[in-house]
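Below, in C-alpha cells: the form predicted alone, a single chain.
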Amino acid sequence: MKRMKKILSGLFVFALAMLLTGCSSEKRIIRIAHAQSETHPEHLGLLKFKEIVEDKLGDKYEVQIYPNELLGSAQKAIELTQTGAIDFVVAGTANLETFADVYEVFSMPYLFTSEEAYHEVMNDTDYMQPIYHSTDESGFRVLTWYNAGTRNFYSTKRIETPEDLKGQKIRVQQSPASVNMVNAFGAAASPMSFGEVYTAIQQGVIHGAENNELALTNNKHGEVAKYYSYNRHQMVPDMLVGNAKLLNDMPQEDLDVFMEAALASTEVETAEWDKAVQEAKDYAQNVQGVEFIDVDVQKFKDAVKDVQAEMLAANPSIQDLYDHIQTINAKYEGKE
C-alpha cells in the first residue's frame, strides 16, 4: 500500500509538473476582430501586425484575425475587448464616442479641408497619445489609426443636391453626432450595424448609406445601391483598439513590439488604401453598374454649416482637438 501511495504521489507530482510546464510554454492567443473582408487594406495591415508580433515574439504569442464581423458588430466587439474576451478590435471613432466624447469631433462634417491635413493630424503620434489613452478607464486603448477614406452618400436614388436627401432613410454609424449630421442634411438617419446595411437596402428598409467606395465592393453594397455621390462630408479614421489590461500587464519589451507592429500595420494599410479605392471604383462602375456623381460640395457644406458650432457648444471636450485641426487645415488652404 505504501509503495502504491508513493507511486501515485510520484505520478501526481509528475503530472503537475507537466501541467505547469505546458502552461508556461503555451502561446498566448491574441484575437483581433474587424468588420472588413480579407482583401480590405485594414486586413492587410493586420497581417503585417501579425507578422511582426509572431516574428519577434512567436514563442509567446499567436495572433488570430477574425474579419467580416465574425465576432460580432464593432460595438459588440468593443465590449468583448473591454472585458478581455478578445484582445483587439478595429472600430470607427463613432463607436468610441460613448466612452470618450473627444472622439465625437471626427463625426463633425467637413472637419478636415484636405486629405493632407487629415493625414498630418492622424500621423502625429505624440499629439494623439492622450486621446488614445482617454478610454483607459473604460478598459481599452487605441494603438493606432487606419485610413478609412472620405465618406460620401450612396443610395438607390440619385443624390445631386442636399434636397435630394429629403425623404431618404440613410444608414449612419451608431453615434449621436452622426445622426445629427445626416438629419441636418435633410435625410432621416437610421443607425444600424454595418453588417446589416446590405439587407436593409435590398429590402427597402433604408434607401442608402454613407461610406467610402470600398463598401460598394468589399461589402457588395454596389449590388443594391447604384448611385454614389461625391459630397465628401467626412474623413473618419478607424482605430485599432486593444484591451487595456493586456497592454498594461505586458512586459515593456513586448509592448514595444506590439506598438511597432501597430504602426507598421498603419503604414501598410495607408499604402494600400488609394490603390484599393481605385480598384473598387472601377469594379463598381464596370461590373456592378454604379454611377459616380460629382456634386457641388459647397451646397452640402452650406446645408450643415451650423452643425460644427452646435457640436462645439454642446461638447467642450472637442474644442482643443478641433482648434489643433484648424491649425493644420490652415497649412493646406486651397489644396482641397
Contents of the next structure:
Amino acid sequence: MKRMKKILSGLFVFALAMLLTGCSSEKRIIRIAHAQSETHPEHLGLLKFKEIVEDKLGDKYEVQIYPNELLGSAQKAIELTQTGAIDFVVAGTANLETFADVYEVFSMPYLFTSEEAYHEVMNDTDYMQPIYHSTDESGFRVLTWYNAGTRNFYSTKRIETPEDLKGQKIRVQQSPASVNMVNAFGAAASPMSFGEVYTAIQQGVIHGAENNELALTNNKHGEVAKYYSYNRHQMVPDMLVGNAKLLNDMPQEDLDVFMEAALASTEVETAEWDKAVQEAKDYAQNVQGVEFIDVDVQKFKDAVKDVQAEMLAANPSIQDLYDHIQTINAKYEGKE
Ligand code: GCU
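Form predicted alone done, so how does the form predicted in complex with ligand GCU look?
The next block holds the full complex; its first chain is the one shown before.
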C-alpha cells in the first residue's frame, strides 16, 4: 500500500512537471498581429507564412495569427513587438515614422507615379535592407512588404475637387506627415487608430477618411460613408515587422526559413490584391450603395504641389530613398 502510494505520488509529480513545462510546449509559439479581417490579402499571405514555417520547422515553432486588431491597434501592437510580448505585426509605414524617419517618404502625396514603379521599388529586397534595419535599435525590424493599394478620400459628403475638402474632418493615421498631408489638401486632419474610424464616421465626429477600397468592405466604412473619390494621393505599403531579438537569436537556418516564408507571403498577398479590390468595389457599389467618383487628379496634385519639397527640406534622411524612387518612376514614364 505504501509502495503504491509512493508510485502514485511519483506519477503525480511527473504529470505536474509535464504540465508545467508543457509536454508539447517544446514548441515556440510565434504570435503575429494584424489589423485586417480574415479574408484580407494580408491574412492570406500570413497563412502562407505559417504554412512554410510549420512545414519546415514544425517541430520547433507554431505560428498563431491574430487578425482584426485583436491584440490592439497598430501602434499598440508595435510596442508589444518591441518588447517581444508578440513576435510579428503588420503595420503601415506611417506607424514606423516615429522610430525611423526614413519611413516618412511614403507619406508624401503622389510619391510613386505608377503602380509598376511602386512594386519595383518595394520588391527590391536588397535595396530595402538598410531601411528595414533602421529600426533595429528600437527592437524590431521589417522583413517584407505588403501591397496596400492606392489611398483615396471617402466621405459622407461628396468630394470632387480639393475645395470640397474644406471644412471636412478627415481621419488620418497617427503620424505628423499624414496630418500635414491631409491639412495641405485643405481638410481638417483628425488622427486616430484604424479601428476607431467606423464609429467616428457613424457618430459624425469626422466626415470621412482616406484609404484603399478594402476599408469600405473589410472594415465596413462603406456602410457609413457613401462617396469614394479617386484622387489617388498615396501608395503606402504595409510592413511585416518582427521582434529583433527573436530574429537575431534564432539559428541562421531558422532565419532563412522565416525569410523564405516572409517573401512567399508577399507573393501571395500581392497576387491576391487586385482581385480583392475588384470584389470590394463590386460589394461597396451594389450592396453598400457607395458611389465611386472619378475626379480630376491634377487639381488634387496642384493642391499639394509644395509638400514634397517641404518634406525633403525638413527631413534629410528621406532624400536617398526619394531620389531612388524618382529614378524608378522615370523608367516607367519612359523618361529614362
Ligand atoms: C490600411 C493599411 C493599414 C493601415 C490602415 C490605416 O488598411 O493596410 O496598415 O493601418 O490602412 O489607415 O490605419
